[in-house]
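Just one chain is shown here, as structure tokens, and it is the form predicted alone.
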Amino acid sequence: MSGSEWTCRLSSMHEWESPYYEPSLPVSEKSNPLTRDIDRASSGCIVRMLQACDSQMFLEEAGATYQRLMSDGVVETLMEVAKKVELILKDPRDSLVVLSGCGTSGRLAFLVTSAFNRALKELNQSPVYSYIIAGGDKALFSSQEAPEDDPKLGMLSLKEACEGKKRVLFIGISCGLSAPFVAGQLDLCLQNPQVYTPVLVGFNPTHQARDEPIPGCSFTFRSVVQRMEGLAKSQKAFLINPAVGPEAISGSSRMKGGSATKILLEVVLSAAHAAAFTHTPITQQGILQHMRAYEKTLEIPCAHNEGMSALLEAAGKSLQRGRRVCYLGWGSLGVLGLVDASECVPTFGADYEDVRGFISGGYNELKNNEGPLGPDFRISHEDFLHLVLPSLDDHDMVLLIYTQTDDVSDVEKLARRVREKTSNLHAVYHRVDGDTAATVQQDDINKLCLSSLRITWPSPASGLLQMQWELCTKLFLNALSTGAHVLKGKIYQNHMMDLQVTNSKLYCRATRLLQKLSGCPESKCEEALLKAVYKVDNLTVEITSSDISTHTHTARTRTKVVPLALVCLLTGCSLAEAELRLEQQPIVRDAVEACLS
């Protein structure tokens, strides 16, 4: 990279932190400098891109605009909740800690809660946490978006978790400050100080929080972070919110959202853990050490960057001949697969059938709440073997995702199955400088893999390694399948253009999306984006007249609603114009210029 290149790049990194840079949009709405003509990018270029994106979650406070997540009062607040933690682990009676979140928010609480309560295990110590998810176990593998809308059924899930617990500290996790369904949950703990704590993380400052109505409450998100804002200075609440930067595609929380999310969740529970089992003081320094160990781990994707290209390369191919990106995985980071593969349905507009997870030992290794959940979520090994394996061939793409500490031995197998069937493998594995135990095994599943990336960690190994193995497959997968996407054309500069506009969230993302690319005013921006949804050219009064829950509820079953109403917006077609332009041309920036020129 030039000096000039570097230059450039640097004033990137921070032009988002101007109040003259998108000043309407929150910091998690805000579209990404970084990343600007990422649909444009070759794979190479997509995965540095996106590495860049990752790196300013770490950046330095720039003057006083946002705090970061090594920000002094964030740190402070991450050990004062650390410290409730600490509490409940040393007097665990009628108490419990509860994490809660929509979508990949929702996931990660509970892969968090899933990693800590296996570690309470292993200390013959009972389980102290629990997971709630905006619609129940269905959404960790798949769009179940309405219920985000909703803060009743907030309030309910959480009434039924915390029954007969006289003490519960609640982390609700919202990225954009902005979900009713946590917004409610937070409502409830605020009317019962006596029996609960909130602690909010999300990645706004507090007057960036979503102040819209929420329809049959008296309340916004808003208003309940300003009552949090009252009761932290008597530690009665917690703000957990630094900003980490827009994201590479924009609104798309997966990506940055999640990963801070992992961060900020583990250092809390991993320094009261060590403070309740292992006498070790919560420290700033402790937390910060922490951090660090996790801003380290940004840097290993980078020492990677060809192969990773070439793997990006490969799923973007399969994706654009409409076959499968199927991923089988082990143990957590089998769990990441399936929950990175999950986001595509919402995020791209894609197939459920797109990118597949997969998992060794299916729900017996997940030990979800609701335990199976019935034939079209079948998640584990057999099941792909059974279901999936007999139709593909050497356009599609599989992924093998596992750890030195996984069975090797069962890698090997399944990877001698699938390759009867496509020599389109891949492997990405993690292991620890000078292990050899599976060497010979492992030269033989490199040679059954198109590549095999190989993520050597310094030994000895530090005890955060298997979280610290998490969050770098996360990196790894988030770019896989956003990059796979960008090159099958389904983003527009760096927007989700095919996003499924399926609640109130994503129907005011879709709205401002098509007024920043059309120009045209916010009224016939949603004029447009209701035509798309119901399939007419005229709205009538029933269509108008309706709230958006109707919308989205009638969106859920269409496909390229924003890209039909931006295509009818810069041309003036009807519906069924638009339509046949997108057939045309399905690459989304090129029919709209196709349309412009």
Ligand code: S6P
The other form holds:
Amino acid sequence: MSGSEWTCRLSSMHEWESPYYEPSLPVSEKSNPLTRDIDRASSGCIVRMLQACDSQMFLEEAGATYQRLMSDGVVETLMEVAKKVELILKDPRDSLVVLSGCGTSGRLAFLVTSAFNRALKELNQSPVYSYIIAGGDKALFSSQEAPEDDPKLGMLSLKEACEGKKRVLFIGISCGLSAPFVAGQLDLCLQNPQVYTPVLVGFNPTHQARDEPIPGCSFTFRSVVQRMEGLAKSQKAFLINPAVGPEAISGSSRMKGGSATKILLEVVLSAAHAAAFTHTPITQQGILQHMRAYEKTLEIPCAHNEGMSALLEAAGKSLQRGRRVCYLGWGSLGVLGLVDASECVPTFGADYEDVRGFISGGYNELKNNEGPLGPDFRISHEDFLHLVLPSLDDHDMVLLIYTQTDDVSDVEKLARRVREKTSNLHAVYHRVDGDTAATVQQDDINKLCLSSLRITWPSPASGLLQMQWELCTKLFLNALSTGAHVLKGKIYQNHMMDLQVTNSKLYCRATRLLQKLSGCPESKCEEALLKAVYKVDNLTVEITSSDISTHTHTARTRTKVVPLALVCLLTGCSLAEAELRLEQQPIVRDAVEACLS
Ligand code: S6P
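Could I have the structure of this protein in the form predicted in complex with the named molecule, to go alongside the form predicted alone above?
Below is the whole assembly, all chains and molecules, this chain first.
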């Protein structure tokens, strides 16, 4: 893409806000005009496109259709919620702050609760934060999309987490204002106001909250949101829902949705901690200052574009060859590595082994609710050394992710072990300007690596800096794994074609995608989708009369259902023929383009 084309692309920064742009879709599901042809872009261009999308998180509000991260209304609500948390921190008896969500939203709930409980421990205070993730702890590192559709499970898990508590601040996270699991929890809060105060975090305006009926329930996500809006006036419920623009890969809320969730939650909890423990009042200025620090963090990846595209290229090459990408991380950056790697499975239909994360200390470092999760979830560096390293060679990419506050000699030791098997070793690490500790070791590690992204931060190390390191690392890893899969040909335009249809949100997204790409009516697209799910050329009454949960349950064991349905729709061929076509042309993007031409 030329410079002028790129300038022109940037001028479409706000295009998605027009009421005429994909009007039937909520912001979180719209396709981003900035990435319309990311599937044809070079690695350097992919990096720039992703950065431009991320920067939409901090667009100014002036003249905008939607409220933003730093809009007055949003900041005010953040202050009010921070004050509620402060009250609990000052008198934590029989009280709890619960953060809950599905998929990435639940993973961030875990990350944030861990950090702030750790901060409390350092102050000799008992923990007050608790997380819930739909599907339990195995959902931290694997795709468990079905529990997202279960509002009763949401309610039960919240009741269980809060047993015996008299005061609970519940923070439900659903980027798309859509997850029935979270709607169920919010409903429970609304029914028991004497105990629960509900807060909803998401990134659509309230009128775009999902309004589809939830089987077995009298409420929809939207009706719950409307009830909360009524109570918000008297501060009995809180809504934090700025728009951050459509995702770079349509609907992939692990990206901006996840980053913005992390920003908002950390801003609120940091303000509450400062108020409770250092007598720093919660002010609009303080909140904005913290936000601006994150805004600055977004500039860091831009300063490393070249290194970033080299990393992306290397990861793309490994995946194209059917080889692996491994993240070896330390501390909370290691958790981000685990999370990013595990999200490649549902996001790109990747194999579990394609991108894997490992963390120093394994479950001891993690301190998750359920402890070690068994042989299917091996996450420590020792596991990497025993199970993965022996089979690696130069085609497999390994990325070290650490900061100068980690055990750098341990990083060096591991780097040497990896280097014996593959020269395709890279590093991303954070350091504070002027800190000379472990410089020699860091230089030695750099010499072992093919490329190193050294990110130097100006301020002295502080709690805020750790959060900035995390955000910056999240942006890097999201860009790396997304870009590598784009290069592998997994994306068509800016849509993930080969999505797993394992819950109702994904089922609706798949049908919509088929409509958009085939131009066929919705009913025909749904038919084609069901034929691919059930592997039949003719639908039976039993199939057509089943509900979506039966379809999504069946789809758990199927692969390539959307590409198959699309090929059938475009060519009118049978499923068997469509399968053959896709076998001959395994790059989904190329197979679809062949049909379209
Ligand atoms: C999205 C990710 C999903 C979502 C999950 C919850 O990239 O793969 O797992 O996090 O579906 O979505 P939401 O809108 O309720 O936060």
